[in-house]
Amino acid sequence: MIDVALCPSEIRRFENIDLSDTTAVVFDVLRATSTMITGLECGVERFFPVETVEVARAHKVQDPSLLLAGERGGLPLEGFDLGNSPAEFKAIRGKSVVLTTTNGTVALHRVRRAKRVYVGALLNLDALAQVLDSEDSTSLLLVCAGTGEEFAIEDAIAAGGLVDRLSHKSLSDAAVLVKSLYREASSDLGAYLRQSRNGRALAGIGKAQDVEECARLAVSQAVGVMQEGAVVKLS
């Protein structure tokens, strides 16, 4: 069965459900998971996703070699090395990064007890689908990180793109919904992301190019997977 958590309130519901036999895939297309996929593709060693700025700073105190990255309200955090724009991570080879974002890193923590947790984006849909089909997991949960407490259409589109690529036959109603949404949006993903609440907000703070970066379909072979609290590139 493929199920989908469409927004943060649904993600919290899964915190209280046994996920030990479930594979989870987290989508925060604009921008946390797209940033992680870009970084892993370009040579970042690992990302430590954390929920708060305070926890991020504590990691840095324990290991000064770590880079701090993240955003609040879409903007880089004061005193951090990097923001949350994918392009910033294309030259960070061989480094480990602590990342905190409004929704994406929180969603990863919510489902951390799943049997396996992958990082998904439009960027790596083909590679991700190949991995999931090879594992033939009987229970798959696609997690849409959302915006604040609300639904984010770009995450649902990406989740639907993954459903559309998988050979699973049993779909929840939410999985059917996002698959239909993806098929509607797939002819012009860029337009859908630009028109989304997050897309408009990013354009408003001068980060329209991030939206274009994140709207590219299946351009990366990198698949991020959680291992011991860090997101690493699946070998």
Second form
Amino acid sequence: MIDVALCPSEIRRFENIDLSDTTAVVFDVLRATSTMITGLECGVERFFPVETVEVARAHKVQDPSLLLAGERGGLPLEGFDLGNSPAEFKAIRGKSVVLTTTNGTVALHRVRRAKRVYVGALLNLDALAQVLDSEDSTSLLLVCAGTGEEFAIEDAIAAGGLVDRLSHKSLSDAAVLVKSLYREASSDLGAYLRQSRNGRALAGIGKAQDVEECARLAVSQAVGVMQEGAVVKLS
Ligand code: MLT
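Show the form predicted in complex with ligand MLT, please, because up to now only the form predicted on its own has appeared in this conversation.
Now the complete complex, all chains and molecules, led by this one.
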């Protein structure tokens, strides 16, 4: 069965449910999971996704070799090395990054008890589908990180793109919904992302190029998986 948590309140519901037989895939297309996929593809060693700025800073105190990255309100944080634009991570090689974002890293934290946790984006949909089909997981939960407390259409489109690529036959109502949304949007993903609430907000702070980066479909072979609290590239 494939199920989908469409927004933060639904994600919270799964925090108290036994996910020990479930594989979770977290989507925060604009931009946290797209950033992680881009970084892993280009040579970032691992991302430590953390919920708060304070926890991120504490990691750095413990290990000064870590890079600090993230955003609040879409903007880089004071004293951090990097923001949350995918392009910033293309030149980072062989380093570990602590990442804190408004929704994406929080969603990863909430489903951390699942059997496996993958990082999904439009960028890596084909590679991700191949891995999931080969694992033959019977219970899949697609997690749409959203924005603040709200649903974000770009996460649902990407989740639908994954449903569309998987051979699973048993779909929840929400999985059927996101699949048909993806089919509607796939003719012009760029337009859907630009018109989304997050796409417009990012354009408003001068980050329209990030939206274009994140709208690219299946251009990356990188699959991110959680291992011991960090997101690493599946080898
Ligand atoms: C989030 O985690 O909410 C996003 O990645 C926000 C952003 O990139 O601005």
